[in-house]
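Coming up is one lone chain in C-alpha cells, specifically the form predicted alone.
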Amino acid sequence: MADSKPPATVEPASETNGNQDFVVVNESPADNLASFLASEITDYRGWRLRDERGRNTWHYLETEEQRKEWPQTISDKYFLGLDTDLPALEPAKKPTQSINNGLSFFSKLQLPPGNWACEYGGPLFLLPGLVITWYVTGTPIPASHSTEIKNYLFARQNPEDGGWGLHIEAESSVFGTAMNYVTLRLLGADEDDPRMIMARATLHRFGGAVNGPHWAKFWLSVLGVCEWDAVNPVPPELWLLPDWTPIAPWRWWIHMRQVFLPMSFVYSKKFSAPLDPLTRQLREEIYTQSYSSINFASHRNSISEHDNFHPKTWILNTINWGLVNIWNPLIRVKSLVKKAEDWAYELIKMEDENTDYANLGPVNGPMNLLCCYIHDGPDSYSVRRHRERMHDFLWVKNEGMLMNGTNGVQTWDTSFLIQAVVDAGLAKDPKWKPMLEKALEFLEDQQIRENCPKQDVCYRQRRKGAWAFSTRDQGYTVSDCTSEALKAVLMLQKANGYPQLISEQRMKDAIDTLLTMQNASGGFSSYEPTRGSEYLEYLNAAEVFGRIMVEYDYPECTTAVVTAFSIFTNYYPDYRRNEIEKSKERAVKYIRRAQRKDGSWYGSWGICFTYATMFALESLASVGENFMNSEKVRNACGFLLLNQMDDGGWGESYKSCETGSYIPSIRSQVVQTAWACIALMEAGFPEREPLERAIRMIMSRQQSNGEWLQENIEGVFNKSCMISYPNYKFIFPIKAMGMFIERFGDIEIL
C-alpha cells in the first residue's frame, strides 16, 4: 500500500549566509531572544528564475562555479530584493518622462520568452497543503526550499499575537495559525522557538485546531494529527449524480469542483499518513487537551468566530448529519464506493492530462498528487510528474519562499502591459518596439489551439482560441484573459503594424469561444458560463470563503469581453456581426443594471469598488456613454470624486470586499489612484484639476530608478481572500499617465 511509505525527511542545510540583512522577522515580544532570530537563510546570490515558455521555476545554485555559468539577471535580483545596480534617472517633471522612466525599469524585468512574471502571493493556506503533501508522500524537500519557506512564514507572522490569517493582511485565524504552525514544525522549526510559542498560545486561545474550518481538518487528518470523524463528509458519490441534478458538481464553480474532486477521493479512502515521533508530538501541541481525550466527532461543526466568514446553513448541517448517521453506516455499500472512487479518479486523471499535471491551481495540485500517490503508488509517472510541477507554484522573494495563487500571471500581466504602452502612445517608439515584439511573440505562443479531449465528459468549457490566466499548459479558458490578450494582439498587429503572428482565423477562434461564455443575465463570468443556481451557496462547506459555489456575473469580465468585441469589429466588421452586437447589447444592459445606488460597482477580482468602477466605465465608454450624456456615468464619477483623498490619490481597504461597503485605506495607493484616473478619463470627466492632483501623487512616489514601491495588496477572490498583483504598480500608472497626456497634454506637473 502507498500509505506504508515513510514520511519525508528534510535535508540538512548545506550553505547559509550570515548576512542578516536578508532575514525578515516581524518585531514581537520574543525578539530579544537572539538565538532564535539568527534563522537559517540561503545565500540569495544563489537563486535563479528559469522561464521556459512561461513556466517559471526557481533554482538554488550551491557553488560559485554554477553561479558563474548561470549569472543572476536584473529580474532575479529585483525579485529577491537585491540591489539591481540600475542607475538613477533624470527626475520626471512631465508624465511622458515618468512613463519612460517607468518603462526603463520595467522593461528590464521582461523575461526571455517575452512575458513578465512576479509574486502572486497573499493567501496563507496554500503552503501548508503542499508541505503536508510532500511530507506524507515521502517527497524530498530541498534544504533551500525548507529554509526559505520557514523564513517566509515567520516574516508573515502576525507581530501582535504570533498567528497567521487567511491572507497576509488578515487578522489571525485558526485556519492560518494551525496550518502554518504545523507547516513550520514539519520543516524543522523548534517547538520552543519563541515565535512558535506565541503561535501556539494564539491557537490555544482560539480553542485549538478542533475549531478550524473544513479544509484545515481535512489536511490535518491527512497528516494524521486529526481524526477523520472531525471532517464533514465529502462523498465522491456526488460525481455519480445525473447531470440534470441541480446539485451535480459539474454545475459548481471550477475551483470548487476541482478541489472537491480529489478531496472526495482522499476522504473516501480515509488516507492518513503513518504516525512518526513528530506527528505524535504535533497531536499534543495543536489542541487544548490531550489528543486521546478529544471526541473528534463532536467537533465536525466546531469553528472559531475568526474563521466563520460564511457559516454553514441548517440545510448543509442537516445533509451532513444524514450522511454521517444514515448514509455512511447503513446505505453506502462497497460496490457503490468503488464505483464512485473509480469515476472520481478518472476525472482526476483527465484534469492531470489536460494540464500536463500543472493543474488548475495550488490547492487541487497537491491534492491530485496525493490521489496519484494513493492510487498509482509512489514511483508512478503521475507522482513523479506532479512532484516536478509543484515547483511551478513556488516563488522566492526577499522574505523567503511562498506559494503563488496559480502557476503565475504571465498572460494576464503581459496583455495589460502591451495595452498600457499603446495607450501611452509609445507602440511605434523604436525604444520600446523590441519589448512589445517579444511580448507579442509570447501571446502568440500561449494561445490555446485545441479543445480538451473528452471535453464534455470532463465538463470543460470550450478553449480553442482562448488564453489562460497564466500559461497554455495550465490551459483553462478565462473570459477576461482571452479578451485582454486579444485586445493586445489587435492593438499591435492591426493598429500599429506589428508582425502578423496570430492569424485572422485564430483571432476568430477567440471570438467563437467568447460567444459561448455569456450568461442569461447578459453578464460574463470567469472560466465558464454560470451552470448552477446561486442557491447552491446553501451547500458552501468551505466556511472561510463567500460566493464560491457557482460562477457569477462580474463587471470586470463583462467589460473585457465587450471591449474586445468592439476592437475586433473595427477590423472584422462582418464576422458574426449580429451575434456580437446582440451580445454587447445584453452585456451593457447588465453593466447598467449592476451599478449600485452610490454610483459604484462591486469588484470580485480587485479591491474593490475602485477596480470594478474602472472596468464598468470602460464598458459604457465603448458604446458611447460618457459624463456629458449619461446620468449613470456622472453618478460613477461622483462616487470616485467623493472618495479622493487630500493628497490627490485614492486608497481603498480590502475590507470593502468583505463588507460590501466602501472602506478607505489609511493611505492613498498608487495602483488604486491609477484605476480611479483611468475610470474618470474613460468617462470623459471634463475637469483637469482632480486628475492632475492624482497624476502628481503617482509621479511623486516614483523612485529615482523609475520603479514604484509595493504598497497594499491589490487583488481578491471569493470576497474574503486577498492576493497580490505586484506588476500593477507599473502597468496602471503608465496607462493612466498616457491617457492623461492624450486628454490634457504633456504638461509639467512636478
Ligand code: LAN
Given for the second form:
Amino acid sequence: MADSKPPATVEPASETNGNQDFVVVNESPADNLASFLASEITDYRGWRLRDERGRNTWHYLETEEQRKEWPQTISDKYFLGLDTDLPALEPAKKPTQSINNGLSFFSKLQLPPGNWACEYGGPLFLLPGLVITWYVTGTPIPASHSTEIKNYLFARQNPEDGGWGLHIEAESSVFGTAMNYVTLRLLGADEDDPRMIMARATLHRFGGAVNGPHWAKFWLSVLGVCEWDAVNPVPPELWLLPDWTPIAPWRWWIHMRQVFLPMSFVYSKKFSAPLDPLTRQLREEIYTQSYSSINFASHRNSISEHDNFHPKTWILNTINWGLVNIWNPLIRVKSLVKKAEDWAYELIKMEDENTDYANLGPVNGPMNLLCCYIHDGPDSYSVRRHRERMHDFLWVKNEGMLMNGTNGVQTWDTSFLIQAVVDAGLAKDPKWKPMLEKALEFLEDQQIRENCPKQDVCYRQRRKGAWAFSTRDQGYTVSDCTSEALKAVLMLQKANGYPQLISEQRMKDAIDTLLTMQNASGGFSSYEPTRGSEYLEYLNAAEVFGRIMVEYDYPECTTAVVTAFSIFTNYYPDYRRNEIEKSKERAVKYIRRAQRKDGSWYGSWGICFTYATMFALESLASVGENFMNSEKVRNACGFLLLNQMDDGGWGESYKSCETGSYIPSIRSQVVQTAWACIALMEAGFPEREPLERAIRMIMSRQQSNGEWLQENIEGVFNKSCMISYPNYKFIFPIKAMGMFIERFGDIEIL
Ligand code: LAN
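Could you switch over to the form predicted in complex with lanosterol, since the one displayed so far is the form predicted alone?
Full complex below, order starting with the chain above.
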C-alpha cells in the first residue's frame, strides 16, 4: 500500500497538534517503530475529500489513473498535511494586509458547495464504538481505513504511559485505554507491538477493563469481551413512562436520550457477538486475571479514579441495585420487555428516517446501525444505509484517520466566516464577493424547510426554518446555529446587496423556531428548551461527563439568539415585534444574572471563560450596555485585562472547563486572543494599547502564506471532553482585526 515517503507527521504528533501545554511526542523505541511505520501507511497522494451538498466523505484512490482523473485539491493537501505550494505573500504590516493574507489562504479551502470543512476531532471514545460496530456487524473495513485509523490512534497514544484519555489532551484513563487498545487489536495491531505492550501495561496498572465506565463496559459486552452482568442497567422500559413523569427520557438532553435509546435496545437484547479467536484472546489481554475467574457482576460499579469525573450518586446506585436484583429477575415479564423493545425500536426508526440515517451524532450513529442489524438483519436497507453514513464521520489528516464529533462543522463555520468578512468591511470587495456568494448559496441549501413528521411522537423540537450545526440532513435545530446562520444571511442579503436567495418567509420561519426555544429563565439552551429538572443529574450514569442530563442556559446560545433578533428587527420591524422585544429583554436579564463575581461568564462549548465572556459582552452591547455606562461591562473588561499575557495575547487552559476557575495555558493562543479582543471591543473598551498589543501578537503568528498554525484545542462539551475547531484560527483573528480597524484605524502594527 505504501509507495511513497511517510507523511510528515505520522511520526510524532508534536508539531501538528501544536499543543504547547501537553506535547504529544512519540518516544517509543525508535528502531521498532520506524520499521513498523514504514510498512503501514497509505500514500497520502491518494486521498480525496468529496463534498456533496456539505456531506463530507474521504476516498482513497489506489491507482495513478484514478488519481489523475480526480486530482488532489489544495484543500485536500492542506488537510492531509501535504505541501499546498501556496505562495508567500507580502508580509503584513497593517491589519488590513493581515486580513487579506488570511483570507487569501482560507478562501482556497472553500469547497465547491460553498462551505468550509475541517477535522472535528478531540474525543477519543468515538472510533472504538464505530470499529466495534463494524466488527460485530461484519462490515468490511477498507484496508486504507484500518491502516490510517491505527496510525491515528498510535499518534495520539500518550507517550509517557502508552494509554489514551477521554480526549487528545487528557491524561490516560481506562475508558480511553481499554477501548482504543481493543480497537487497534480489531484492526490488526499486534499484541507484541511495543506500543501495545505499553498500553496493556497501563491498562493493567489501572486494574484492567473491569474498572472502565459504563459506556466502556457496554461496548466491550457487545464485542463479547465483557459480560453484561458488569453493565449497569439501561432499561428500555423507561420509554414507556408517561410523559408527565419527571424522569421520562424525553426530558433529557437530546444527546443523552438519543444514546440511551439504542443502548437500551441493545442492553435489553443482551446482544454479544459470537466469539472468535481474536475476541477470545482479547478476553485474556484486557484484564488482570483470567476471564473465567472474574466475577463480572461484582464489577458493575468498579471504576478507576482516572475515569470517575462524575461519580454516581447513592440514589442512582440504589436504583441500579433495585433494577438488577428485583426488577429484572422478578418483575420484568416478557410482554413488558417486548413492548419496551418495540417502542424503543420505533423511536430508533424515526431518528433514522428524520436524519436519512445520518443520525444526531457519532455515538448514536453506530449504535443505531447495530440496532438495525439486530432487528432488520445484516443485509437490510437500514443496515446498508447506515454503513454508508458511517463515512460521514470519518476524517483523514496527517496523523491518520479519526472520527469527527459530528458529521462536520459546515454550517457553523460557514456562518461565522461570512460574519467575519462582513465585520472586516469586506463584503462588498469584489475580491471576496464570489466566495461569499458561494457561502450564501450553501446556507440557502442547508436551511431546514420542514418539521419532522410526527414531531410530537418522537419528541422533536420544531425545526422549520432552522439550521443545524453541520448539515441539513442531520436536521437538528440548534438555537445558536440557526441564529448565526440567520445573521450571516441577513448581513449579506440585507446589508450588502447580495441576491435574495432566502425569502422573507423563510427568515420568518427561522425566527418562529427560535421563539419556541427560550427557557423560563430567559436563557437559551442548545437544541431544545430545558425539559427536565437539574435534579436529573442525580441519574447521570456515564461517570465520565458532567452536566449531561438536561439542557441548561448558555450565554453563548443566548447571545446568538439575542443578536439575531436585533439584526432581524432592523430589517423586519413589524414581525412579531412585541414577542421578540420581550424575549430579548428576558434573555439579556439572564445574561446579566449569569455573570460571575470576577466579571466573567462560564463557557460550555469553547474554552472557556474567554469564550463565553466574548458572547455575553456582545449581548450587552446589543442593548447599549458598554464600558462607559455599565459596571458589569467594566468588571468583565477588568477580568479580561487581568489575564492578558506579557506578549499581548491571551491563553486559557482547558482545565478551566473542568475546574470552573480560570486557568491560564503556558503559551498565549491566537484564537483566545482574538476572542478577548472581540470581547473588549464589543464592550467599547476605550484604550487602544492592550488591543494593539494583542493584534500584534496575532499578526506575528501569521505565516508567510497567510495561514495560522494549529495551537491548543479550542472547544469543549460536557465539561470534561475537548474538541477541535481548527477553522477558528482563521475566522476569529479576521473578525478581531476587522473590528480593530473600524475602531482605531488601519495603523501600522508590525
Ligand atoms: C456540539 C458542537 C456544536 C455545539 C455549539 C453549536 C458550538 C454550541 O453552541 C451548542 C451545542 C453544540 C451543538 C454541540 C453539542 C454537543 C456535541 C454535539 C458538540 C460539542 C459536538 C460533539 C458533542 C456530542 C455530544 C458528542 C458525542 C458525545 C456524547 C456524550 C453523546
